[in-house]
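Coming up is one lone chain in structure tokens, specifically the form predicted on its own.
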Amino acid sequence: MTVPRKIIIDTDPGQDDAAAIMLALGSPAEVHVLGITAVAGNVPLALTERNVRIICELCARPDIKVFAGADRPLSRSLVTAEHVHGKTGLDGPELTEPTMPLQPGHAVDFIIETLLSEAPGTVTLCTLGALTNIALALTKAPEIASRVRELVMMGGGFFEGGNITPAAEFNIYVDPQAADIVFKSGIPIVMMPLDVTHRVLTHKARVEKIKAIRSPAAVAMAEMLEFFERFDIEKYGSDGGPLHDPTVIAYLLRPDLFKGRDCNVEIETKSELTMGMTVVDWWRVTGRNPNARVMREVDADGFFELLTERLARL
């Protein structure tokens, strides 16, 4: 019997973050969620930490430890995405205020203490938002870098360009300085860029299968997706919007669903024109050493089968 992989989820929910958290909580045999840390991003921190607790309660997991982290990027003003996610970040269903408590202490301290107390190479960081909390932890305690098993992240883009500017994907753009610290840290990184996430679209038939589960979590998720996808349908002219963040958890559960290669990735932090761009050396022309495994392909049908099956377990 395999031991579940220990993970910390760092997130800024966001409907697609909610789907990622639900996928993890629906997969206890494979992943053990040590805690969930909230960061400002899609909406301000007061909403992201609230939204994490709402999702945990929807999944009947009020035992999950939830910590609030950074309320702003390292050195830039906070950029949010209410135009995509709605004013709460989880617009769509009718949701009740959470009753489970926020943990005392700061997310950054929880990340550091957990990595120092667990055996080296056993904890995976799953980042679904801006990398501010991780960068702060690395700055405060650089020795944690060598203890991280892997950091699997949703962020960046290359062949697909950006989604908040022509060059930058939202999570990296919110805090490029933090991303720069993380990519230079030596932690083994797996990157789920827009090149992958734009292939997993919430087609109507896929959302209907989720709704048909009829559990509170699944119905709420279907209603979130119906709200969330309206922005991308209008923007991209597609049947459904891309479901970005659950690709991170899906990779832990079914790495065979994805294909990519090891690349050097540098983060643009100087130019306002291309601020937050992930400069991926896909064709290996720079001679710089790879620092991330960059995914480019995904089995979209397999991904949605996995998501639907695990939502049915909640």
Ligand code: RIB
Contents of the next structure:
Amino acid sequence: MTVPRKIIIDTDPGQDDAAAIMLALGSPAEVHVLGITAVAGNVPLALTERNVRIICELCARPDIKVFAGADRPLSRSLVTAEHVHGKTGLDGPELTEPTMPLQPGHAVDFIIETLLSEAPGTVTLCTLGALTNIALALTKAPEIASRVRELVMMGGGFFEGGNITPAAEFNIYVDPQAADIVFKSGIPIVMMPLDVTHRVLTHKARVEKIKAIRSPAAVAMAEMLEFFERFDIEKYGSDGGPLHDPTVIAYLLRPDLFKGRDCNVEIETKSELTMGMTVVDWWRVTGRNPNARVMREVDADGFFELLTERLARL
Ligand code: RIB
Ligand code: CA
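Switching from the form predicted on its own: structure of the form predicted in complex with alpha-D-ribofuranose (RIB)?
Once more the chain from above appears, this time first in line as the rest of the complex follows.
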């Protein structure tokens, strides 16, 4: 019997963030969610922290500790993505306001205190949004870097390019300075870039299987996906939209679903033309030390089978 892996989820819900949180809460034997920290990104912080609590209540987990974190990037102005996620960030289903409490205290302090109180190397950070909270925690308490087991993140892109600009993926673009701090921190990073997430598309048959579970959580999830995918279907002409964030949790549960390699990754923080670009040395031409395991392939059917099976447990 393996001990559930202790995780903190840092997130900006976001329908795809919701899928990741549901996947985690549907897998209690494998992951122990110590807390969920909200960051501004897809929508402003007041909505992302509300949305986290809505998602926890959909999963009948009002006990989860939810914290509000940074309401803006370290230095740049906040860029949001209502054009993708709708004005609430969870457009699609009819949802009610949460009643579970938001924890007092700042998300950054929760991240620091948790990493300092839990045994070194036992807590995994799962980031689904801009890296602002993580960068603030590392700046306030640099000693936490060596205590993180792994940081598994959705962010960046290389062969696939960007999605918010031709060069940059949204989570990195929102706060390139924060990403730069994290990628230089020495924390073991697993990166789920657009190169992976654009291979896990919400095909109609996949969404129908989720809807067929018929639980309140699964039906709400399916309705979120039917809203969320419309933007990318229009943009890419694809069958469904990329289900970005649950790849992070799926990696914890089934790392065998993914393939990638250790690479050096640097972040563009100077040029406005390529601001937020993740420069991945996939072919090892720079001689720079690898600082991330960059995933490039995924078993998409296996991913959706896992997601659907775990949603059915909620
Ligand atoms: O670029 C996709 C990422 O940006 C996802 O995490 C999505 O939720 C948004 O945060
Ligand atoms: Ca997200």
